[in-house]
Amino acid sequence: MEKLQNLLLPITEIQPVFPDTKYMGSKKDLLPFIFENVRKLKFENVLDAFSGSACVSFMFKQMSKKVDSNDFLRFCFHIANGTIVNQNSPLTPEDLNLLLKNNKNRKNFVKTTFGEMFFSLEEDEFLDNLWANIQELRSPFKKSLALAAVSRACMKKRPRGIFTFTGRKNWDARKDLKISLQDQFIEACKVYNLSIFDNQKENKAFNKNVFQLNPDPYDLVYIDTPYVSPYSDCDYVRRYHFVEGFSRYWKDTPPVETTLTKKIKSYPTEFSSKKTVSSAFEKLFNHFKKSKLVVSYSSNSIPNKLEMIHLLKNFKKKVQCFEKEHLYSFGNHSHKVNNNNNHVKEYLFVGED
């Protein structure tokens, strides 16, 4: 119980901060160098087009922008509706205990679909139970902040954060990997309550293809698309799955059963083919030509620097590109992690008009 009463502080009485982070290409540690670069551009509506973790969209708010935040994935929604719509809505003790108590309408299908591919049994009968508890939550935003909790309680007590292999391949004594998901998960709710504030705009947040976007609203348009690199893929569902497939309780993406990891099909994205990359940006940019662009960027991608300028030149009379040295933690196999391949520059592209 004093873990729950712990729970909440006024939100009106704290200075309000995002939580860090596992998340693969998340720009958490770039913000200062984002933040820099942008600060003196004129904008009051902006959309972050590929969301993700949500601290751009964090960022932005805190600058009182009109964030609308959008990602493809629908655990990022529920992270950005539930930290850059929501304004005053953090989850209680009281809610605490309606999502911890046990549930007789519970299903099982994460004990019997998953087992102990990345969870005790315990582990998996706690999380049926708290997706039949989030359905009792009346508050959108209260929905979403406990399924964005959830999502970063499971990465937590993962190895690197992904589902990529199962079992205890990795494991080693840190402590996430110790502490039990429950306590996971309510320290998740914890730090999620302590980015909550009222910037005084309406704030939105989508799951959608970015092109089925009105593009009309924005003055401008921050762009950070899952990267081509000669050195990696960048599959976010096949890293992610599990944390997506619960999210929406696997309704409508049921388990490949044929894959080692039980992953859900991936989604297709232009973004993430080397063959047709270059014309989803220029398709991008044209589709988001009336606002001001900033796209976040790495040495490591394809295409290149030259080529990304001359693809915003196609529609911006101004383009200026911003350096900064930056080493991705995030390798996409063990052996990858901290190598010389993580070591790039780092590139903000801001094109005007």
Ligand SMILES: C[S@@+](CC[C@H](N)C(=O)[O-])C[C@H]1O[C@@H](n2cnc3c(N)ncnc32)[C@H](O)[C@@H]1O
Given for the second form:
Amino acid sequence: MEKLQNLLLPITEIQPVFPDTKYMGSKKDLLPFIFENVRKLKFENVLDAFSGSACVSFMFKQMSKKVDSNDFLRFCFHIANGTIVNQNSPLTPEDLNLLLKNNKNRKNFVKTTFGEMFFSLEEDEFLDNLWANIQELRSPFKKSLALAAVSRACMKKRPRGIFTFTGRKNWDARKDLKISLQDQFIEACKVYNLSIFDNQKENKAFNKNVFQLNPDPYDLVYIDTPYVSPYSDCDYVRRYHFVEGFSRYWKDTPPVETTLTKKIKSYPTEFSSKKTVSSAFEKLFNHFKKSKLVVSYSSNSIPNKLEMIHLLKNFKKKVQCFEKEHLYSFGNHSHKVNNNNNHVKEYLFVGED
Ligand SMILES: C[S@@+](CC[C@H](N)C(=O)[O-])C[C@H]1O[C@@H](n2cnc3c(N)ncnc32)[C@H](O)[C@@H]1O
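Switching forms now, from the form predicted alone to the form predicted in complex with the ligand, please provide the structure.
Every chain and every other molecule in the complex is listed next, the one we just looked at coming first.
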């Protein structure tokens, strides 16, 4: 109960902070570099077109911009809706009581489908129960916050935050893996609550394939697609299928029974294959050609720096490329921290008229 009482800190009196994230390709550590190069540009309405963890959206929100965030993953939409669009609805201790109560109407989809593949049976029950309780929250922002928090809790309780293997492989002594899922969830509610603030702008969140977005409203579009690399695939659904499935309670996205991890089918995206990625960028730059374009990419990805500049120059008169040495610790470049392939140059391309 004490934990619940601590939940509602006086959020108006403290600086909002965005929680750390291990999301694959997260730009959290690169925010100072991105900020340094976008602050010089003139813009009011910005689209974070591939928002992922929403940390870049949060930076734009802190810059007092009107921010639209988009990602085709549903759990990423909920992070943006709960933290970027939401200006003043944190989860209260009363909400937490509702979320943690025993719900007789709960289903048992997680328990019967996944058993002990990712979590204990007790933790599966907690998730089934939580889903039923989340449906009772009336505010869409609070629903999103709770879904963002449960996704974070589940990822914290997995080595490297991913669902590509089952059981306790790579399970080490880290504290995060020992904390119960319920306590992880309460902690996640707390940290997402701390990110909520009002920037006096009508921010929005979308859950669409990027090409379905209306390109008209934006002065600037920030583009951070999956990085296509020869060293590793960049399939977000494969890594995060469990939290993505949970965020829909697997409605319309059933687990594929024949797969080892019971993952859902990957969503098609032209940005994850060597064959289609260059034409996808061309199509994307054309789609948003009226806006300033800011693109994150890295030196060991496809297309390379010169090709990217060439593609941008088809649509923008002035193209600049800023660079920074960067060490990825996980995910898109290699699974091994000390592998040289992780030492890359991070690029920020800026295209203007
Ligand atoms: C490199 S990550 C973005 C990381 C984010 N900027 C951050 O800092 O956390 C790329 C994102 O693109 C999303 N994505 C991939 N293809 C997409 C598409 N066609 N439309 C919308 N989102 C897409 C993925 O779900 C993933 O979250």
